[in-house]
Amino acid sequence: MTARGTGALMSVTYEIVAGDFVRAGEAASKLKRVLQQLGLDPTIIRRAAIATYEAEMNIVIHSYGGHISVDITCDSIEILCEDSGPGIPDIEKALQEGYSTASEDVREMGFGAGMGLPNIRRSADDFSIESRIGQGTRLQVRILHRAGE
């Protein structure tokens, strides 16, 4: 792990593979272990801990795969998550509650109930999303904490 943004105390990157459902909830698993360690408070790291693991499934499910990256600052934990992939044509209906792409496959395996992107809202202080059709998407989640508090 090295610092990878001016600011960041640490920061790591998580490589997802497209339906890989062996290993996914790994890379939040992880960085869940990381702030743990760090000392957070345990509220702030579970919004982390949700919030990664919803785009960690939706990577698994929706793309051709990605990547998480995660900059843990004094003040925020900052996830990047990227993807390619076929995009989202409409981010405010994937952003309501319930709405859901996800194959019957994905659906019988107990995954895409339509509450990811929702989910990872509610988790973030400030939250971002833009996908282009043919080539993927970027999210941006920041949760504000401080150190040792």
Given for the second form:
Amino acid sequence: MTARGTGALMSVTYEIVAGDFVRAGEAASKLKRVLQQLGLDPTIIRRAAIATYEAEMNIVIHSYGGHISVDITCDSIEILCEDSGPGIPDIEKALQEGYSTASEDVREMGFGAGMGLPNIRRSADDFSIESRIGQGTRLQVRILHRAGE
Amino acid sequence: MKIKEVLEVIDAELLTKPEHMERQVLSVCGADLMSDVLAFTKAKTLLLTGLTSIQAIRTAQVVDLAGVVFVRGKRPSPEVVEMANEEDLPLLVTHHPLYETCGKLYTCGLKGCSEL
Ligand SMILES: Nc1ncnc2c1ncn2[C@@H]1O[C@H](COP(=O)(O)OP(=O)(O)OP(=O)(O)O)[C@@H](O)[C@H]1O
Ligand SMILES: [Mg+2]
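The block above covers the form predicted on its own; next, return the form predicted together with the partner chain.
Below is the whole assembly, all chains and molecules, this chain first.
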């Protein structure tokens, strides 16, 4: 985790390693603690933690690795997730509930319901996803809040 | 219902700290898919699952579950128990299968997440 000095109340970045199932979920856990320390509303924290965890698991499971950067401002939590490939061929399909390309091994660990992206979208006030084959996926989530309330 | 009452109803054993006995449970969810847990549980939900991986603990932590019950006598590794103690998450194990475990708790008045 590194903290950046931007105009945000706080900014954190977490590196996500592909295939590392022992550490997978740490970024979401750490972010959750940061948001709790900032005194944000538990329902807002829950939504941010769910979105980050699903995005983190997608990077671990489906990508070659990437990072998650979070800016917390006085009225929003901006979560940016970027990875370095392989990209998503059909985003429409990937966003459908139940669509998953997860392997049998990954399913045995409890993933591969094809619910991750829909969960992220449901948790977000703003949601956007772009992907380029061979280059990577970029997912942006914004959750609105009122600081300290 | 408190964890100590849950233990009796489903003949379970507490794997984590004794103080977890006093924790409150408001609803129950049975699932083996982590995304379903994330989508459908509420705060203070008790998860019944056959999944003993470290991811079950992480998922529970993300959504503030009241605890995790491993069904059909599946025991997690000592590392998983250690992590749950660190995260202050109650872990239980029962020899009953998923359906029977759900039924016993439901009969005692604990509702599903969709019914709250
Ligand atoms: N970062 C990514 N890079 C490449 N492919 C991805 C990425 N994220 C998602 N996908 C693709 O989109 C599909 C749907 O993703 P989604 O998170 O909804 O479900 P899942 O990860 O397969 O299962 P679940 O999230 O329920 O465990 C994935 O199976 C995968 O094919
Ligand atoms: Mg996913």
